[in-house]
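To begin, one chain is listed below as structure tokens, in the form predicted on its own.
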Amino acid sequence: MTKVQLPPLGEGIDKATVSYWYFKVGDKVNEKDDLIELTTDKATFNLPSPASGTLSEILVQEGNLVNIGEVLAIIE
């Protein structure tokens, strides 16, 4: 199992948005497909996913906001 955790993103910036997500529970994912578009108030970025498997779990919601090491997602 692993966690897709919010990763420290620079200097003043503590939260971001999730835009969108690239895949659905149950789809298969590789590592460093873009899983996730992301929004601060100073970019939007994609994340990558950290590793190969299946979305088994999406924690955080399109238009939630999320914090620096919060989970995402989890990949089984």
Second form
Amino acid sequence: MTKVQLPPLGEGIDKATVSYWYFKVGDKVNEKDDLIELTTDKATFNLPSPASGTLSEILVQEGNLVNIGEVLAIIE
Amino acid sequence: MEFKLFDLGLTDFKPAWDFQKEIFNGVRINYIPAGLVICRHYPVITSGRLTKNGDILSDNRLPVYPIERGGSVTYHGPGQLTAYPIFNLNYFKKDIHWFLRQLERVILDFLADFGIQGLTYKGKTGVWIGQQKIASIGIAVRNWITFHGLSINIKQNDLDNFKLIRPCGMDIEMVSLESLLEENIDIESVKQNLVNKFENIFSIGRKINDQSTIAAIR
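Provide the structure of the form predicted together with its partner chain, given the form predicted on its own shown above.
Shown next: the complete complex, the earlier chain at its head.
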């Protein structure tokens, strides 16, 4: 099981908004696939999947804020 | 650090968007160290990820492109100077907000060439003259490589189309460099000023106008 966490994004950035999920629960994902798109200020950025497996849980829905280090999803 | 300059001139949004992605791939595989795309667009509305219902007004007849940049809705037209820096932040600083602040500095320095003092406000990315907006910023970052970018309102007669939208999802008024200076400005003649500011702020050099790559998308 791999927890997908929001990594550090730079000085002074402690949170971001989930703006798009590239996969849905139950989908197979490969390591380095774009998993989530997040937004901070006037920038979107991608979060690649840290592991290959099945996306078993999405913990933060689109439109919601997430803090650095917070778990966004579980990959089994 | 070197960069390649691509001046697309006056272009539709879609081919310029596709071109950005080509340059992005070039930067991703290290074929191009960094790219700076400069252009003007035929009238178009682009909506970023934060666009809400109602941000584009119902009487709009211009083409609308939902795109992957941050921010809300904006208008692009031939009276703006638009720049898309496609930079790998691994070679600069892996900090998205730092990059946004550098883009604001590029615009502030560009305006200073004309004796105009722009303002920036925390939480309201872009460059302002009082409460009026003169330049907008919206970027996308994928694997720390940036695309999309900034546009500066140069010509006064191109501001009416902003009335078709709520720019950036706010009820704000736009202002142009021409109206501030009260004189006619030829956009072609001020492009180099903008390129110079990118060189200075990001400490990058050597401009190559790569006509062969441009020809490939036309």
